[in-house]
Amino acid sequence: MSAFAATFRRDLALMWGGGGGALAPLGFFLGATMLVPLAMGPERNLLAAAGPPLVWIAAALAVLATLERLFQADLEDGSLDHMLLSPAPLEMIVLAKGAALWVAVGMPLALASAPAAIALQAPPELVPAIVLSLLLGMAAFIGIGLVGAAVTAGVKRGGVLIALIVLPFFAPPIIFGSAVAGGEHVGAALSVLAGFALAALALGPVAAAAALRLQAE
């Protein structure tokens, strides 16, 4: 078995195995978009303009909470020191992480926001594009937090400052992502938002071993 094939299998047991820990990203999301027409009452006008976009703030918090632990624990355990005595590339075995947290976490996030978005008065015309949206948008989220889970694996308590590091990151992707739950130019910001992801992921890997590398000196 290969080191990325092996690295994913791992990290996606240890998320769903450890106490539910995937569901609790999802709960909060589920909970956070649920609860929003209770907060904003029964106009529903204002809930159709101002709800959708809500998702994307919703699904960003969501995924922001499972940073802090993605390298933290591997530090704690050793496991960090055997990825970096590993023959194989760092980059793919931070990757194959970065790939299991997408499946574990990202991607119920992107399901999930098919009801919420209902929820939140969207057209149910709009609702594949605001799944297809979230699906780019989390793997830009993980490429991104790859590197703040990295920088701030060796602080304990850092959940704040990893949000400092990628909360600036997350708003481009935020941006366009609400551009398709308000239904404006949906096309051209889900090609951005597809470049968004596909930059986070071939970069994101490549920042975060060379922090991991630094840390070990």
The other form holds:
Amino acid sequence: MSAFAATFRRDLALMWGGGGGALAPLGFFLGATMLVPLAMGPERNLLAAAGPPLVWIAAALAVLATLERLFQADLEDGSLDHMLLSPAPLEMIVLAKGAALWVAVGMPLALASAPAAIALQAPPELVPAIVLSLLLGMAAFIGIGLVGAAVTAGVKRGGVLIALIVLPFFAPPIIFGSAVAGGEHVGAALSVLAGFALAALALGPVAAAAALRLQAE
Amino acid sequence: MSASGPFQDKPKIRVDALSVARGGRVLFEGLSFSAEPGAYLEIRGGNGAGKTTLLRTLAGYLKPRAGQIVFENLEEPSLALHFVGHQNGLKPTVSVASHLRYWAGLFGGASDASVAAEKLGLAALLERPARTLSQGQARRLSLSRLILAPRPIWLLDEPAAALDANGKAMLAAIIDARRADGGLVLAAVHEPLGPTPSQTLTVGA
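After the form predicted on its own, can we look at the form predicted together with the partner chain?
Next comes the full complex, this chain leading.
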């Protein structure tokens, strides 16, 4: 088993096994999106206008909550020392952790956006595009989030700091993702999202690994 | 990258005028030593003298202030060394067997996990989650990495901490076996570990 596969497997087991760290963001996302229609009442036009941005903001905040402990736990318990002695580059191990986070949190959340979008009065024919946009958007959020998580790994209660670092970079996926959910220029917006996700996944692990090497000092 | 690959290495280490600082304070300067294949070095020094810092510098985690560290006769530098520090690197909810599987993948070129478990007396604990292990058992699990993924150079920071007499004997046995294979073992200790050191370094005195 390669270092990538071993790390991916372990992180997936840690997020889904005992404690269920992956269920909290999913619960948050579903709770936030399902409560809005109840709070705003059945006014169709109002919901249709407010719904798309809301799905994306809830998704961004749900991911944000998972980032604080992503590398902090490894730094505190000494696992980071082990990762640095792997023959695989640290960038690859960081990417494996990001991939595990995407599968454990990103994918369920993107699938959950289907009922959320329907509850928020999105046109049913748009739902597949919304799910696809969330899959891409989650990859973008996680690629960016890796950097924020790595930079703040040594900071106690670094959650606020992570938010300050990553939220400005979350803005482009939120803008284009909301465009998809709103039914405007769906194809073009999806292409931009895909490009943004690829860029985040290519650059994020490199920057995160550089930050983690400093954390080991 | 076979399990026997790094075994062929007869590593040497040469440290020249090493100087390290921690938190803005210089811990020691001008430390020079060298070690031949099969050597076992004990690093002595009081609390805060810089034993851990020296080992972390040798492992490459810390940059030295001055001086240089040269490893010789290594075929694959990325498979050169193991570092066992104060923290065991265990996840509370993960079982002993899963830790061994993860390390086998992470460190590459691993041998049989059951052999590693056997050598450190963990065979009966394989299915136990790490949170249920005692301090000494957790330390044994951490040390099992040394057997699981064969590497020529071991850097051990107070490896006998929390070990019982039986555990210390097992540790001494694996250190002797590694030396016999031409490996190189450096350990920061307060009490002698058992094997006769070929050299004793005192830091920060």
